[in-house]
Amino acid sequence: MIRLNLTKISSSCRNSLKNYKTQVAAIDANIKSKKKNQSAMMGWIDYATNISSAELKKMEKVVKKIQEECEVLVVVGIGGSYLGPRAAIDAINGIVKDSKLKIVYLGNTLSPTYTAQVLEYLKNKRIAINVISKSGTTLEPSLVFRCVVELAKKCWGPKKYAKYVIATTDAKNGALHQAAFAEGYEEFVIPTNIGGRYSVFTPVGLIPMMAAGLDVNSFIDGVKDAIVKYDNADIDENDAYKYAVLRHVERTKIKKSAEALITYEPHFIYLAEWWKQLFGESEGKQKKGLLPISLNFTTDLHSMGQYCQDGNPLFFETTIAVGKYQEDVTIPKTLLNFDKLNYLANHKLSEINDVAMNSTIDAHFVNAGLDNVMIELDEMNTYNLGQLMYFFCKACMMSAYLQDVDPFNQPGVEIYKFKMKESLKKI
């Protein structure tokens, strides 16, 4: 279950919410009208309700073969093609979980050092590849995919290797679709009307999640319930829309220019990275949009705590708070007690982490004047994760429309890509 807690939001911000009820209802009606047009980039809104059991069984069959025969699955992709699945896998499995099938990520950077080190690690291992790209021409994954294919050919042989390559791509067009057809790769479809940063609910997210051992059916159930839960135009009944309006008020009325997503678990770092792309790429247009930043406490309190408390108050905070932790540690008592912390002996680390969170929120709200939106989960599991990711997607769409920008295009990205390609032709 997910709840929005606004107790640490200023009364002026909360009181402004009612002024947007009519506007939100009108935008929601427009969204539903656009959704009827299959060419609109809104296929993600109800994708989970339409995915067939046959498609899921096909994924399960392919993944089972990989789990039984391979040591490593290499997920090749960048942006929405890898952030969604990585966010989900880390959020559920943690960072250091040992599993029979290891998941590694390539094609998300042009770093020669990182790429060389991962390729070296993959040598002499039984590998499978999940290459994710709608076009098949995005520079980073396309270049690295060439390298990983060479390793796969050495591992399985030039005729057999294709059985261990999964291409998640467009159904009809693009270089990767053509390669999959020519080479005989197993192919799964990224729907044409779903953009990369909204694609975690499709095979883009589901296949790596399944390979990592996540309960994908529970994730989908969470998304399905979220589809119903956040389909209400009334912001008093729809927390996703309420969060969108809060962000809009913070930007336009309170004059904040950034939002900091705060997490208290290191294995939520990539969930925050996914969130940053979702909101940054959807809203950052026409010189508008909040700058999405993320901080992982308590770690970052020892590097950014001073700025949060006494620096330029240009941002507000949104905290993901989890009621029940996946694992816990009990603090032991020591005989000599040099650190004078025996008063915490026999307490759970979860208790201490919760105290740190609540104390920090109070210090930032009361003493620094920073509003803090609380997104509360009773626990982090696949069902709640599905709900949370859909919550953010629905909120992001409404937030973008409130500032009158298209949530689904990215014209600025195309500019740097064009310039980079022109320069690469000269080297």
Given for the second form:
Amino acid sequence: MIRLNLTKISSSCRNSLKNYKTQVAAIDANIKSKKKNQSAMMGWIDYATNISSAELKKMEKVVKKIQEECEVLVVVGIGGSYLGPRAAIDAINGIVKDSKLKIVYLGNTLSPTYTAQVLEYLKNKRIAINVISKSGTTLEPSLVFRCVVELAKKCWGPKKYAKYVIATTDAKNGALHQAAFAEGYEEFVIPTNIGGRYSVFTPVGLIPMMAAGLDVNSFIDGVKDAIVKYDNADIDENDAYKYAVLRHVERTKIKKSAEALITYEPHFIYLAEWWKQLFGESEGKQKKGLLPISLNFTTDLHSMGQYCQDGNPLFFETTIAVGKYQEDVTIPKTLLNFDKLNYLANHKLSEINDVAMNSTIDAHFVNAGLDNVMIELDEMNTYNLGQLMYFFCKACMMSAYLQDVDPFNQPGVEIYKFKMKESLKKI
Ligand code: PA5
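Next up, the form predicted together with ligand PA5, please; the one we just looked at was the form predicted on its own.
So here's everything in the complex, that chain up top.
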């Protein structure tokens, strides 16, 4: 279950929400009318409802073979073709526990050192590859895919290796689609009307999640329920739209320039990275948009705590608060009690983390005047994660339309890509 808690936002912000009821309802009507047009980039809105059991079975079959025969799955992709699955896998599995099939990520950077070290690690291992690219021409995954294919060929032989390569790409267009066809890779489709940062509900997210042992059916159930839950045009009945309006009010009325997404578990860091891309690429246009930043507390309280409390109050906060932790630790009692912390002995770290969270929210809201939107989850499981990711996508679309920008394009990204490609031709 996901709940929006607005007790720690200023009354002026809260009171402004009702002023947007008509505008939000009108945008919602517009979205619903656009959605009827298959070419609008809104295929993600009901993808989970329409996914066929044949498609899911095909994924299960391919993943089962890899789980049985391989040690490592290399997920090759960047941006929207990488952050969603990584966010989901980290959020559910944590970042320390090793699953039977290890998942590693490549093609999300041009870093020579990181790439070389991961390639070295993969040497002499039984590997499978899930290369994810809608266009099939993105520089980072394309270059690094070449290197991983070399390893896969060494591992399985030049003909057999193709059985261990899954290409997730466009159904008709692009270099990866052509390569998959020519080489005989297993192929899964990113629908034409779904953009990268909204693609976690498709095979882009589902295949790596399945491979990592996540309960994908429960993730899909969460998304399906969220489709119904966040379909209402009335902001009083739709928390995703309410969150979108809150962001809009913070930006336009309270004059904030940034939003900090705050989490209290290190394994939510990539969830925040996914969120940053979603909002940053969808809204950062025409000199508009809140700058999405993320903070992982309590770690970052020891680096950014000073700024948050006392620095330029250019941002508001959105905290993801999880009721039940996946695992816990009891603090032991020590005989000599040098640190004088025996009063916390036998308490759980979960209790202490919660106290840290509530005290920080209070300090930032009451003492620094920073609004804090709370997104409360009873627990982080695959069902709630599906709901949460859909909640953010739906909120993001509404938020972008409220500031009158297209949530689905990224013209700014193309400019650096063009310059880079021109320069690369000269090296
Ligand atoms: O959200 C987006 O559209 C981008 O982040 C893309 O996902 C990213 O650039 C990767 O593109 P592609 O899947 O074509 O390799």
